[in-house]
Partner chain sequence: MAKDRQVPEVNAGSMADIAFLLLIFFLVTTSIETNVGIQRKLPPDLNTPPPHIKERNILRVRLNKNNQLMVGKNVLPISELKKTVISFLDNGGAPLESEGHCAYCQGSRNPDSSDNPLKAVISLQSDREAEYGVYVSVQNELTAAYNQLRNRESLRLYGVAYTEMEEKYNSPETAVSLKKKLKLKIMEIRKMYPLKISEASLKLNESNQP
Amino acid sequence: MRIDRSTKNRPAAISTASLPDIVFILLFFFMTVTTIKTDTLLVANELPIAEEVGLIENEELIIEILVGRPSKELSKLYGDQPAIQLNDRLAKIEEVAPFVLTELSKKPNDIRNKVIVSLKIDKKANVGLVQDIKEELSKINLLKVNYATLEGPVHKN
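Output only this chain's structure, taking the form predicted alone.
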């Protein structure tokens, strides 16, 4: 009778039965903690601080316009003057109304009259540009304007 001694010295095989569970746990973890970045920030956008802040619950009602100085990479092309960012591109003041009308047409019919234009304005941007944006919005009779801010004590501005 022959005894195979080589199998006696082998360590027991590691069970891989729990490996799929670990993989799925990691997958769910990354799915829950990961955020999807929708727009690239092309302008500096340090929001001012306000004490009385309200929250718009339905984000579907919002059309965002960002204002600020172009980022370091883009400042070589566009200079240091505050610029307007519409979605993922820099735009001129004349392009604001067509952009807002295009975004408004993408919204469902039942919420079009409730849409709010949210202006995310860098605290170092000049007021003249903001006034120009408001005039463009008033030309198309879109008068619901929101100024995005951070909540906190005002003296930190």
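Residue numbers count along the first chain shown, from 1. Just so we're on the same page, rigid core means the largest C-alpha set that superposes within 1.5 Å between forms. Here the structure is a predicted model, which is why all the values come from computation and not from measurement. What changes on going to the form predicted together with its partner chain:
Relative to the superposed rigid core, residue 15 undergoes a CA displacement of at least 2 Å between these two forms.
Remark: with the core as the superposition reference, the CA shift of residue 143 between these two forms stays below 2 Å.
Remark: with the core as the superposition reference, the CA shift of residue 32 between these two forms reaches 2 Å or more.
Beyond the form predicted alone, can we have the form predicted together with its partner chain?
There are no partners or other molecules in what follows, just the one chain.
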């Protein structure tokens, strides 16, 4: 009688057995949709927002160029004017063409004519520098560019 009562009054223990499963599902989700960061960002890189965007499905095709103001520690050295980041270093405008060509030579032969240069440019950067990069690219005849953006309503820019 006494035992019976005590078990009735105590709330049943909630099973936490499914908690690992839920966390594992979350984990697998993150493992599949994300990629491990390869380069550290040396520049501020807040992308602008656009609506009429296309998606590049094949990541193999992309050569990235980043532009933005140098990060806080670097700005003492490089000033706070927008700079170009190629892979993991800051570069001058003259280095863009050689960089893109070496990146291009690393790509497999059959996709070389499809390569897209993705310009990941901070929305606070100025257009002049972008124009310079575009001129460099057209000099070496790499004409497909992608202005990397986030997707969303434009008026937030």
